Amino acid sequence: MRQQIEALFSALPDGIHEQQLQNFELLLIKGSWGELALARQGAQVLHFRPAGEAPLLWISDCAKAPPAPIRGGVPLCWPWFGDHPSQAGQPAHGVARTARWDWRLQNAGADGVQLRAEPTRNLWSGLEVGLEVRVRGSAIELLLESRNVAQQPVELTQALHSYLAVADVGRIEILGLRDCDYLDKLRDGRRASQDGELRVESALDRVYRHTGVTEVLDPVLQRRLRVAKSGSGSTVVWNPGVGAAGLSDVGMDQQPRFVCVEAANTGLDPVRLAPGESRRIGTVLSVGPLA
């Protein structure tokens, strides 16, 4: 899918274009500021490339057919992250990422674009959800808002599951997590503390207690990817390592090309909404020079 999306953009004039790709309905937006690809399934940002830069987001070149989740970009994990806490038959990471959403353009200009997405049907009893996406220059912001429309309190977990594109995950360095406590999901949830800066030397699946900014230094592409966030007390870092061999939409050839650094509310910091209350989780992904 990655190569096909890039080929589509190279052939398109500036503007807003509706496209079908591998049976997914896409909205492709191209301007002097760069490129943005969005899917109706899951309200998923698939591709963002600021002008003069390589894409910020990785997406699989062997995506599964719909209605399977799309591997890459920024999937929405909502209204739970990971497995459902009590219903084993529910899909991992919630119902939002495979649901059908409608996109509405709110603003477009020389320096960017702003859109809002809402699901075409109610996704979960007692909760309403909407997504705003804003592009300004070399940055993209996502804001996911949940509102409790029930008569009793509601608890949820969630994540903006951003797949960041890197040249070689084994050579990057992730800053901002030093001394943060984390749960290691590959070691039965063992608790530990981050010693120094983080490097991806093998399979990694950690949930950090963290509210600040994370940066990914990529010496091959000579750039710095910055992950800022709001309304989030957890930062999730994931790469499957050798486990990618068992993922048909990743594989070992694609495994080195991404790292997930995610704004999240997990079991460490669930969102509790009183009746009528709403809450936002947001992330801003941006790129700058390595130096």
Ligand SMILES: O=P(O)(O)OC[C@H]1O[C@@H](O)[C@H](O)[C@@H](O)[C@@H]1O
Contents of the next structure:
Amino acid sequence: MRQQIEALFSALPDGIHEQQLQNFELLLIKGSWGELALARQGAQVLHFRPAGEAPLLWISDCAKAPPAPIRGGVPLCWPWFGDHPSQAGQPAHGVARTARWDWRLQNAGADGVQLRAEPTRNLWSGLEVGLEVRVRGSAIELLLESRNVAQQPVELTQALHSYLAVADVGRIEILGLRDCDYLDKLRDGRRASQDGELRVESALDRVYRHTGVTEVLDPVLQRRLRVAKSGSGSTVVWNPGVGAAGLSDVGMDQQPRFVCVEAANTGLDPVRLAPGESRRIGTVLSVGPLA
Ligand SMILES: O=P(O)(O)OC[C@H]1O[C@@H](O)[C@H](O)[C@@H](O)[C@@H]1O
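Since we've got the form predicted alone here, give me the form predicted in complex with this ligand too.
Everything in the complex follows now, all chains and molecules, and the chain you saw is the first one.
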């Protein structure tokens, strides 16, 4: 899908274009600020390339057909992260990423664009959800808002599951998590503390107790990807390592090309909403020089 999206953009004039790709309905937006590709499925940001930069987000070259989740970009995990806390048989990472959403343009200018997405139907009883996406210069911001429309308190978990594009995951360094406690999903949820800066030497699936900024230093692309966030007390870092061989939409050839650094609310910091209350989780992804 990545190659096709890049080819489509290179042939498009500036503007907003609706396009079908591998049976997914996409909005491709191009301006002097760069390129943005959005899917109706899951209100998923698939591709963001600021002018003069390489794409910030990785997207699979062999994505599964709809309605499977699209591997890459920024899937929305909502209203639960990972497995459903009590109901076996519910899909991993919730129902938002495979649902159909409507996009509405709110603003377009020389330095960016702003859109809002809402699901075409109620996704989960007692909860409403909406997404705002803003591009400004070399940064993209996502804000996911949940509102409790029930008569009782509601608890949810969620993630903005960013797949960051890197040249070689084995060579990156992830700053910002030093000394943070984490839960290691690959070791039965064992708790540990991050010793030094994080490197991805093998499969990694960790939930950090962390509210700050994370930076991914990429010595090959000579750039720094910054993940800032709000309303989030968990940062998830994931790369499947050799497990990628068993994922038909990754494979060992694509496994080194991304790392997921996700702004999240997990079991460590679930969101509790009183009746009528709403809350937002946000992330700003941006790119800058390494030095
Ligand atoms: O394959 P999925 O459902 O998109 O999930 C990918 C990964 O997403 C991460 O956020 C989880 O921590 C991992 O456990 C999971 O494997």
